[in-house]
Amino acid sequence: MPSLALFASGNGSNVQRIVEYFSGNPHIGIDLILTNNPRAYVLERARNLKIPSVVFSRKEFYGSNYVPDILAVQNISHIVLAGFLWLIPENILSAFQGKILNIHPALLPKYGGKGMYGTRVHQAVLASGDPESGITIHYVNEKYDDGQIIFQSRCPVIPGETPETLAEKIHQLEYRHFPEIIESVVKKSR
């Protein structure tokens, strides 16, 4: 059966849906949660959620085999990044090569690359007059954000439009759309 790690640097909005949406799913798990922030709610979430988690440093993450490892012997065959905001090292983007999901809170590529998350990347789509917005889902390579794009959906700026209300209104699109475009790539890749 399919095993999946969430990743999450902070709150885990997504993370709860996520595990919430394949709860009771006899073909594919969330069997593991992990962060590089050891004060990120996902923690409390996790705990809640009864899931198992682990917290990394930077050291752990980039100069060595800890969290490849862990993936290992929890049998994990997906990960799946929800609001994860470091760039992934060769040896997890080589051990995951395709499995790999990340979803971005704009329509890439435009909004994208190293520091465009959340209130930033809302703030940017208002400053450019662009009259929609949307969610990203895609695979992950080696650079923030450019990875073979999955899925899109789109949602109007209004005129008045905040970062606050455009954000809540891209929440929705996440919430929605994420589990089950993760589901689909899951089952098409085993």
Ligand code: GRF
Second form
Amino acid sequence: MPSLALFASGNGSNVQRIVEYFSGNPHIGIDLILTNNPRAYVLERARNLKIPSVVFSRKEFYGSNYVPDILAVQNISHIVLAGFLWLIPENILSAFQGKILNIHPALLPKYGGKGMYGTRVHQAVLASGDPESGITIHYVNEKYDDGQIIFQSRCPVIPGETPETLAEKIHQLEYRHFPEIIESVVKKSR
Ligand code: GRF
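Starting from the form predicted on its own above, please write out the structure of the form predicted in complex with the named molecule.
Full complex below, order starting with the chain above.
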């Protein structure tokens, strides 16, 4: 049975939504939540959701097999990045080819790459005068926001929009689409 690990660095509202969506699903399990940030609110969510969690350091992530070893022991088949801020190292990429997904809160290839996360993305969209934004779900490779695009959904940028109002609209799109896209990708690649 496919078994998913979710990686997040902060709040984890997408993690919560994904766990709730798959709860009771007999075919796909959400079995582990991982973070690089010991103060991330996602850890509190993991406790409440009763999903085991793991915190790792930069040294453990980039200088050892600590994380891939845990994923192997737990029999994880797919990885979902939901607000995770670090690049995925080669030892994990090679073990999970075609099985790592990320969500980005804009329409890639615009407004992506190093340093483009959180409110900075929405600020850049507003500064450009772009009349629309949206979400991109894509496979993960060795670069930031660069892997093959799987799905996009758009929303208008309206007069008077702020980074906060745009972030809220984008989050609603993420909650609506991300779990379903994860499900369809996992079903095709198990
Ligand atoms: C989301 O907007 C996601 O697209 C981006 O980081 C944000 C995470 O939000 N990669 P949350 O932690 O799921 O609330």
